[in-house]
Every structure is written in C-alpha cells, then in structure tokens.
Amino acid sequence: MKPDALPLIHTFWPLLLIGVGAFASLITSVWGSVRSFRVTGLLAFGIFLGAAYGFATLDPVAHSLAGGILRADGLGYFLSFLICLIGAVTVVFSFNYWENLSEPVQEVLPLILFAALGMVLMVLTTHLLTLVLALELMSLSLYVLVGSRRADPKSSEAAIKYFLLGSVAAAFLLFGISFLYGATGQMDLSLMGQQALSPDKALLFQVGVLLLLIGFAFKVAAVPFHFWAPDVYEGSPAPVTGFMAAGVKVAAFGAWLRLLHVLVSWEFLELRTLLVILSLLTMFVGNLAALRQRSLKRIMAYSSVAHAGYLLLGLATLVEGAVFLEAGMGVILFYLGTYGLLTLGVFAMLTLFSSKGKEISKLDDLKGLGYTNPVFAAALTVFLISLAGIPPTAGFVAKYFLFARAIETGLIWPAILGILTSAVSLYYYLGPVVQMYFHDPVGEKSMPAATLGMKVLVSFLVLGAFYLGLFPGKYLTWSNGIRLEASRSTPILSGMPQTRP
C-alpha cells in the first residue's frame, strides 16, 4: 500500500465500509435461505451503525480527493451520519416485513446499502460528475426497491413511473452540468466559485443553473415537479417509501446546500427570489392537495412536498446578496434530522400494520386501531402530530426555528404564509388519528406480534420526538457548529489529475 493512500482510508473509511458491506451483503443474499437473509440483515445493520459511528467521531479536516471527487468536511460528515441512521432504522423495522412476504426478496437489503452509498457520495462531493454518478447509484437502487413486490401491479407501476420521471430529472442535471462546464471550464464546485465569468458566457451559465435546479427540484418533489410523488409513494412497499422519503430528502438538500454555497456569489442569478417563489408554491400545493387524500401514503407524499417547501424557505434564508450565511445551516440540518425521524416513525408503523403481506394505507384500514392496538396507534399519533408541528414535539421546535430564522432574515411574509399552511396541515395529519380513535374497528384487525427490536426502535423514535421537542439544545448546538470548509480544503492524494478549464 502506498503511504499517501493511508490518509484517504483514515478520512473516508466509513464510506468504504458501506461500499464493501454492500458487495458483501450481495454474497450473503444469493445463498437464498431464511438464515442467509437474517445474516444479511445483521450485516446491513452493523454496517450502518459502524459507518454512523465513524462519521460522528471523525474530525472533519476539510481534505479532498482529486479536485472535490470526495470531500471530508463538517456538512458531509453530518449528513452522512443522518443517512446511516436512516438506513439502520429502515433495516430494523423492515426486516419482518421482507421475511414474511410470499415472494423471495433477498436483494432488498443489499439495494438499501447501495442506495445509501449513493446518498453518502452525494453529500461528500463537490465534483459535479461524481454527484451525477452518486445520484444514479441511489436512483437505480430505489427504482428496483420500489418495484420489489413483483406480484403487486401497483408496485410495478410505481417503479416504472419513478424510473421514467427520474430519468427526466437526470437528463436535466446532465444538460445543466454541460452548460456550467461550458461557461466555467470547471467540474468542481469549489473551483467554479473562484472562476471569473465573462459577459458572453453569462446566459450559458444561467441556463445551466436553471436546469440544475430543475433536476434537484424533481428529486425533492418541489412544485411543479412533484407529480410523481403520490403514485410512487402509494405503490412502493411501506419500508421503501419511508427510506426513500427520509434518505432522499437528506441527500438532495445536502447537494442543494453545496450548490447554493457556490452560486450565491453571482448576484445576477436572483437565487433568493427564486427559492422563495418555489418554496411558497411547494408549501401551498403540498398542503392543499393533501386535504383530499384518503390514503395515508398519499397524505405522506403531499406532506413530503410541503416539507420540501419549508426547507426551500430555509435555503432562502442563507442568501443575502452575494453572501452565503453559513451560520444559518444549523436550522436546516436540525429540520432534516427531525423530519427523517418522524417520517421513519410513520412508515415503521405502516410497515408493522402491513406485515402480513397486505399493505395498510387507506384511512379506512386504520379504523379502530386505537382499541385493537393501542400502543402502536399511540406511537403513530405522536409522529403525526409532531409532523403537524404541535408542541412539545420535535416537529414544533423544527418549524419554530425555521420560521424564526426566516423572520430574522427579512422573509416575514413568506414565514407568515408558511405558518398558515402549516396550520392547514393539522386537518390531514389528524385525519388518521380520528380514524383510529373515533371509529369502531371494521373487520379483523390482526397483526403479527412486534419483535423486540421493533419495540425498542419505536420506543426510541417516540422518545426522540419528545426529547428533541423539550431539549433541542444539544442537537441544535451540534448542527449550528457545522461548517462548509471547501475553500480551505487541501488534497489528500498528491499526483492525481486535477480538473482544468
């Protein structure tokens, strides 16, 4: 081993662990027995926990590999830590679901690892080509996961829709990157921010930025690029929907932050105005469309759209003229962590209710669960009211900090409109609660006994929802301390080719 490779392994060993673990899980999964599936589950869970520990404890030294292909900084480590936790939680609450399906699904756990690998690569790079490759690794894995219930026509339909529209988003991204490279001669975002832009290339650059933003808007389901989300969420297996809803949000908004950090230096782009308009449209459409839904999965899909709107407003607070207000990232990171926790909680409950092979999604399916399964119905209630922003839960604190930040930075009316749309969300979040507690059970509401791991997981998620609502200081202090240090990065490996204009 060459001596200069040692710093690379030390800095990125959690990423290498996920990559090696993903291939190792493929080997254990092809054995095709119940025992091998359990071995694969334990392996995937251990890999996610080990990688999460690494990202949480490693010092972000702001080193980079070959012009931003990999970048070790505070933002990348923090978001990678969240992605690994999302993966670990998904493995725990989905294991029984996959094991009890009639058709073999040995490949799902390796695919979850490969999707997580793509997500982590997305937040650890400032190189646009690496970003696209990571995005495609994540997306291709998710396309297969969405269609993993091969006997269910809805699952196949959702996979085809997601694949087609995801391909359109990838095309926008690639086209935008080609324009940006043509205008700046750079693939590394950190170098692109230092590039002087000649007047004759300004239009080329603006078109590239617009196409890039459209591609990311598809991924976070921002209006008007949100129309794929309800059908894909409804047709996907419950654990896949939860993993996708939480993980993709973290990865995509991590990429948004890196992109915004560079693009803000060009004032002629009017990024703040663009983000505010996109945010308001997304908040209004997401919340209003959710009011008419009779499927909890579709409600969560439009809820995801609405939360993307709130996060876009958070991004707008980071822009002040040509200055990127790095100190404001903590609010967005706090919101992402909270949203991931609560969304995984909702889909953990749906997965548990669906564990006999029948997907539970319609609101009518929830009737009387408060009497037949009071503990898990109470847990689902906690997650839903927290997403609605009711105190003293984590969702309330996350929204409070975000809207307070918007008011502090002068976005008063967008913040007021965001608060009003959040109040509207109470109606559709409380709809499932009404079904569980104010209606008699219809038919037999039987479900398999929850495993010890599932009980422990749900307990931690419920406690987390209240702990972050009552004592948010430690997590907020941690997220507020995250910094983007790309401009001070130094290469780990010498002698490798750098991107040139």
Contents of the next structure:
Amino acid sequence: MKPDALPLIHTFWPLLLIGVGAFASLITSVWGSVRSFRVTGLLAFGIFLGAAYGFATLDPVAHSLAGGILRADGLGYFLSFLICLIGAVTVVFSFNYWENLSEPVQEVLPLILFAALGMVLMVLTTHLLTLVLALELMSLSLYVLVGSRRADPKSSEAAIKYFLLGSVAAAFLLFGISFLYGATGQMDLSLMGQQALSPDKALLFQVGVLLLLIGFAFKVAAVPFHFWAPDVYEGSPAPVTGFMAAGVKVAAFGAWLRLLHVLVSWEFLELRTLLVILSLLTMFVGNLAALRQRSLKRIMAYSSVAHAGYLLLGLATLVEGAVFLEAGMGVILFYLGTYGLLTLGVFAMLTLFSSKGKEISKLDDLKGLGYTNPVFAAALTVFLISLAGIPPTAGFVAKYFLFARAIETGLIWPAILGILTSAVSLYYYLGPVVQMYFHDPVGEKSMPAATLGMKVLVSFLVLGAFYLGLFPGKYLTWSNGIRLEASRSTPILSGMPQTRP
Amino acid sequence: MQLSGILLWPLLGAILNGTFALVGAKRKRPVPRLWVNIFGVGLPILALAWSVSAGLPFIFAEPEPLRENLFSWMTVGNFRVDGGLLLDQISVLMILIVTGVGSLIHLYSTGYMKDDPAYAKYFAYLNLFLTSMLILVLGDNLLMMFLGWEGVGLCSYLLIGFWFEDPAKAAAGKKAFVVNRIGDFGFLIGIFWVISLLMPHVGDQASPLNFEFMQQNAGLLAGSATLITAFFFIGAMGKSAQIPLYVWLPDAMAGPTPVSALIHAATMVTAGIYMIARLSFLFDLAPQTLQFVAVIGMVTAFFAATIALVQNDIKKVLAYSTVSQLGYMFLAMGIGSYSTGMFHLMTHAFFKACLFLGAGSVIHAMHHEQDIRHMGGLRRFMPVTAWTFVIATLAISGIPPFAGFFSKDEILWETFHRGHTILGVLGVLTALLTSFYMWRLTFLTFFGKCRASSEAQEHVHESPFSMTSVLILLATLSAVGGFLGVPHILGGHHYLRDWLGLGQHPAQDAHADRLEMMLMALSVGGALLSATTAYLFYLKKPQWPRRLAASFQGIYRLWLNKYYVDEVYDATVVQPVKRSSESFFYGLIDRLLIDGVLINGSGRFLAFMGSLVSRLQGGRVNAYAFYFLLALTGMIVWVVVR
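Having seen the form predicted on its own, could you now give me the structure of the form predicted in complex with the partner chain?
And the full complex, kicking off with our chain again.
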C-alpha cells in the first residue's frame, strides 16, 4: 500500500463503500430474478445506511487529496449523510415499486447507487474536474433511471428531454470551467480563490462564472432553467422522481455553496443581486405555475422549483460584500434536510399509489381517499401541509428560519415576496387534500399492499415531519455547526464513537 | 399536588365520562351507569375530600397562603403568565362550597338523570364544569381566573342546551353564551388594562396578572382603578346576571334542574361576587365603581323580586329569586362589606340549591310539569321534598334561626350603618317581596288542594333516596349554615368575617346595636307578615289575588311579562344587529369586498398569472433550450453593460 492510502481509507471509507457496493450490486443483479432483485436491494440498503453512519460519525479533517480532488470537511460529510439517507429511502421505494412486477427492472438499484456515488463525490470536492465527472456520473445514471419504465412512452420522452437539456447544461458548465481555467490557470476552487486576477481577464472570468452557475441552476431547476422539471418529473417512475427531487437538490446546492464560498472574494460579480433575482423569479414562476396543475407529480415538480427559489434566497443571505457568512449555512442545510424528508414523503405516497408499474398521480384519482384509505390520506396531508409551511411541522420551522435569516441580513423585500408566494403555495398543496377529504370516492379504489419496509418508512417520515417541527433544536444545532473548512473540534454527531485515525 | 389534585380529579372524571359517552355512541349501547357513577360522582367526592384536607389548616390555624405552580403558561419577552394556583381564605371558602354542594348535586343527578340516554355525556359536562369552577377560584392570576370563567361559561352553554333537540332549549343555551360574551369582553378589557399599566414595572420573574403582584402594586393602578374595576364589573354583570345582562339566567332554566341548582344558583353565577372579593384591593381604590355596584345590585334585587311575584313556572320563580339574591350580594360588595357578600354567597348556595333540587324533585315526580297552577298539596305525596323545601324557604325569607336570616340581615344592617339609607329601605322592601313570593311558591306547590289531573296524581311519588338524602343534607345546611356569622348583639361571634379578613368594618357602638335590633325586628316582622299574606292569598282566599290582578291589570301584566325587557332588547339590539349584519356586514363587506374582491379576486388574478407562466411550458425541447440561451444572453449582457 502506498503511504497515503491509509488516510484515504480512513477519511473516505463511506465513499469507497458506495463505490464498491455499486459494482457489487451489478454482479448480484445479474441473474434477473426476483430473488436477485431482493438481494441487491438489501445490499444497497445496507450500503447506504453504513455509509450514512460513516459520514455522520467521521471527524471532518479537511483532508484534501491530490490538490483537492477529494476533500473531507464538515459540509461534505453532512451533505453526503443526507444523500445516503435519501438513497436508502429510495431503495425502499424501489422495492415496493418494482418488486411486484413479474420482471423487475434489474439495473435500477445499481443505477441508484451510481447516481448516489456521483452526488456524494460532487459534495466532497473542490476540484472542478472531479465536479464535472461526478455531475456526469450522477446525470447519466439519472437519465437511464428516468427512462426505466420502458413500456411507457412518457417515461422515454422524459428521459430524452432530460438528456438533451442536461447535455446543453453540461456544455454550459464545461464551457464555464474552461473559461475559469483560462482566466486563472487553476482547476481547484480553493486555489483559484488565492489567485489574483489580471483585469483583462475579468470578463472571461465573469462569463465563466455565469456559465458555471447556469449549469447548477439547471440541476436545481431554477427559473428560467426549470423547463425540463415538470415533464421529467411527470414521466419518470415515482421513486426515481423522489430521488431526483431530493438528492439532486442536496448535491447541487452543496456544490453551489462551495462555488459561492470562493467566488465571493471577487466583489465585482454582484452575486447577491444575481441570486436574489434568480430566487424571486424561481419562487414566483414555481408557485404560480403550480396553481393550474391537475397532476400531483407536476405539482411536486413546480413545488421543487419553488423550494429551489427559497433556497436560492438562502444562498443570497450568505453573501455579504466579499465575505461568505459561513454561519448562515445552517439554515440552508436545515432546509435541505427538511425539504428532502417531506418530498420523499410525498413520493412515498405516490409510489404506494403507483405500484404495479402503473403511474397514477391525477388529482381526480385522489377523490375520497380520506375515507377509503384514511392512513394514506392522513400521511399525505401531513407532508403536503408541511411543505406549505404550516406549524407544527418541519416545513414551517425550515421556512421560518430561512426567511428570518433573510430579514436579518437585510433582504427584507425578497423575504416578504417569498412569504407571499409561500402563501400562494397553500392553494396547490391543499388541492390534493381537498380531493381526498371533500369529495366522494369514485369507483373502486384498490391500494396495493405496502411492504412492511414501506410502512415503517412512512411512519418514520411522518414522525420526522413532526419531530423537526416541534423539536428542531438538536438538528438545528448540528446543521448550524457545519463549516466548510476544517472544523476539527466538532464531529457531526456528538456522543457517537468517533472513527478517527 | 395538594392543590392541583383538587381540580385534576374532576378533570379525570370529565375525560373518563367523555370517553364513556363516545364509546357508548360508537357501540350504540351506553356504557353501564354504574361506571359513570363511580367516576362521575366518586371523583368529585374525592375532590371534596382533597379540598377539606387542604382547607382544614386554614380553618383551625392561620397558615400562609398555599401556592402551587403547575406550569409556565406563556413567556413573551418580559410578559409572563403561569398556570399557578393559590389557596387562601377566600378560595378555601369557595372550593368547599363548590366541591361540597357540587358533590351533593352530582349525587342527586344520579337519580334525576337516571333515564336519560346521554347519561355519561351529562356527567362529563358536569365534571368539566366542576374543574373549570375550581380553576376559576383557585387560579393565582387573572388569566387563570379567566380560563375558568370561560370554562364555566362553556359548560353552562353545553348544559343549558343539554336537550338540544328542543330548539327553544338550544336557543336558551345560545342566549346565555352570547350575553355572557358581552360581559367577558368587559373582563378582557380590564385584564388588558392591568397588563398595560403593570408591564413597565414587572421584573424578570413577576407576572403582571398575578393577584399578589397586583396587590403589592395596586398603587400603580390607582389612577385608572375606577374604569378598570368598572370593566371587571361588566364581566361580573354577565356571569352573575345583573341588570342589564341578567336576561340569560331565567332562560337558562331550560337545562336539567340539577344544573340549574349547581351552575345557575349555587356556584357559577356567584363567580362575579368572588371576582370582586378577590380584587377587593382594587375595588377599594374605586369608590365610584363600588357605589355603582351597590346601586346595580340593589335595583336588580328589587326588580327581579317584583317579577318573581307573578311567575307561574316553579323554576322561573327560583331563577328570578336567584337574580334577586345575587343583587343582594352585589349590594354587600358595593358598600364595601365584602365578607358579608361572601357570607350571603355561602348561605344562598345552601338554600337555593336545596330549593332548586326540591323543585327538581317535584318536576321529576310530576313528569316534567313545571306550572305551579297545576300543583298543590304535594306535601302528602312527597313529604321529604316538601319539608326540606319549607326549611329552605324559611332560610331565604329570613326567619331566624335559619341561614338566610343572618346573612341577609347583616347586609341590611351594613347598608344602613354605612349610611346608604335609600338602598337600605329598598333592601328591606325586597326582603318583604322575597318572603311573599317564596311562600306563594311553597303554598301553591305543596299545600292546599291538589290541582293536578287525577291521572297525574296517581303517578306522583316521592323521589328516590339518592335525591331525598341530598335534600335533607342541604336543608340541614340551610338551617344551621348561618351560625358561622351570628351577630355580636345576639351574643354570637362572626367567625366568617374575622376569618376572611376582607375589607373594613365600621365600629360597633350602642347606636349601631340599636339600629341592628330595630332592623332585625323590622325584617323578621315584615317577613312573617308577607308569609301570612301569602298564606291568606293562596290558601285561604284564592279569589283575592285574582281580584288584585284584575284591578291592577297594568302592573300585573308588566310583571308577568318581565317588564318586556326581552322584547325591548330584541327590538333595540338584536334585530338591528341582525339586519345590519345581513345587509351591510354580510352582503357588502363580506360577500362583495372580502369574498368577491379580496379572496376570489386575488385567486383569479393568481390563476391568470399561473396560466401565463404555464403557457411557456409547451413541451418542446428546442423551445426550452432556446429559453436557456435567452437567459444566458440576458445575463451576459447584464454583466457586460453593468
């Protein structure tokens, strides 16, 4: 073993676990039987939980490997932890969704692992090259996942659309990176920050930054780069949509945080203005467009756009002149976790509703569900009102902290507008609830039996929605303690055994 | 736990019986009555035992007030309210009355409500009432008191409308609730005012609404005391049925009779008296308000007594009698003799509960006949009910040595002694009226010939032991309850006044003694005279009252129709409010402005915006990519031009 392989394993073993697991799952799913699907699923689930545990307990040491190709710090670990949890939840979804088919789509589980690997890599690096590779690993896996319901033309359409537009965005991103490299001669963001910029390269640099930002704006579905979202969300299988909505957002915002951290030092970029404008556009378009939708999946797509808008406002609060307000990141991290939890909750319900390979997400299909499937309806209601931001649920606390932070940092008008759009969102979040409780059931509704794992999972998610809403303290303290640079003193989970070298 | 236990027991009862009621409704088969009895009656008795054990040290010694902090209710900046309880002499008296009379009435209800299908629900409400009343009298701050105040109001509403299938009864409940809201509004303003004056002076830990804190800082309130207390008194007017807010109480008789006895005679309606006693340090600073309280009390007492003279419904007579007696209590409070008011509150609780329960026993026996013109001679069928009723009547009409004599005479004497001659004269007059209408009621119901149909007569029977035993206990209390406050000149000792230690009492001199003797002779003589008149009128010469009514048509009709107050309120308040609500507030403001413009208008606007935004979403990828490019170009232009 080479001398620095040991710290590599110590610091990045969860990452390696996911990578190795991804390849292993390729092997276990080779048989194509229901049993092999189960084995693969258990494997994937175990890997995600193990990796999540690792990321939560590892001490962020700010190891940077080979000039920042990989970087272990508090932010990266925290986000990786979230991603692994999202991955684990998605695996449970997939069980419920695909297992009932006579021939499960075998490649789904390995692809989820590879996508998660991409996401984790994305948040664990400051090197633009790794970033692009990670992004592409994630995106390519997702394109295939989106199209995995091969019998359904809508699924294929969604995959093609996502792929085409994703390629455009990737092109922007690559262009941006090459511009930045051209302007600074560096590929590592942390080194780029220390670089003095010659004035004649300022324009090149600025356009590079814009292109880079657009690349990520596409991934989080920020307006006007959100057009793919409704079509893709609608066409892809429900578990994949949930994974995409929650996971990609975490990864892309993680990358965005890192970019901002470096880019603020060039004050001439006026990043704050840019972010506020993007954020307002995103909030308005997302919330307004959702009003007219009749499909829960499309509603969730616009909801995802709208929440990206709130998160962008959160990003704007971090920029204060040439200073990056690291302490404010906690609000965004809290929001990301909450949003992930609630979105997964809604998609858990959609997964349950759409088993046997048949997608059902029309609002009319929900009619009377409050009476025929009271538990289902109650859980879905909890997630929806929580997304709308109604106390005592997690969504309220997250929005409260975010907007409070915005007001603290002087973004008063954007905060007020954001709160107003959030009020508008109540209409479309309550739409499904109205269908479930204020309409009589139509026809015969048969809810496919949920697997035990699914039941446990949904219970956890509901409890989580209330727990974070009523007792946000612990999680908030944790997310507030996250730092970009080394924060050796604060391990992520205090009280847990620490695997420190 | 010693204090919170007192109110937690009935609360547990309310929860259990509420569960029983729900379970029974769900299973379409009521939970066995025995269970309801065990918890519904057992737990209030437990609360009584708890109260006695908490109160005994106060009776035999003079300990410090007992305090218990249940929880921190709210903390906003400097503002802080605790869920705290306080036990001192006043609250000891109150909890003993509430749990004592309350337990008896719970017991009585097991007989009275035996055949009601909603048995468990009834006890759930009754237990909840007891809890609320205990919160009211045990709370150590104004907000706790208000919590109990609203709680008893809610239970009163629920129990008045207990037989809500009858629209008239449901309407009576609603009326009680609405009228009480007016009073509560006054109470709330008083609370806000206190907060606004005391807030600048609270430290870190103090609550501006805490009674002890208020008392220590009463000086800060002195400037506005008159208005603050006036607002508090508006609250008392509503809850304790004083002019002009008394109209709900006669209607409240629609509820089951034990409820009338417990809530609308013995306990809840005296909450206003308790409030003034509790805030006496504040009322002492507001002589004008006190004067106002005294006048309102006296006028109410007189006015209600005149109405009671001619009513024919057994419960209506008692209801107006209650209003009248509450007026006496307010008179006592208003002249500053707080302990006298509390004394009368106590004796009244005994004899009025006894009267109401006696009436309930009659109604029970007569199969819900309430018109005394169809009664008479019931003494033969139900001797226990009759004789306990007579004892309570002796007590309320002020004949020694029964309880009412001591407390009422003390009020009259204090009134004269403190120089309120006109009020005193009215008080004596009212005492005569009281004696008359009560004896009229007694004679018409229990004596003379029976005027019920022979068929009905056959079914009349004495009530079961669960009811008569309660009547006997309450009659005993009505007979001896007054000995707690025997006046000095009769060689007694006023235990209660010394113990309560409320307010100032003028010195006793020879002149005062003479006055007291004279008053006693006057009121006892007058009461006996009234009783004799009633005897003549309603037993010996039944044609007299008819002739009298015929020759004084005008005033008879006025009294029979209760001075047309309900009609006047309806024409001047209810109808105008209704009409303006329908046309202006509902039609214009609500429908057009709020619904039309604000709600639907904004909704339509947003939907329109949404459709604009959605139009861009055409589904074509090349269009989407084009938008990307546009956005990018825009951004680059912005960067370059800037």
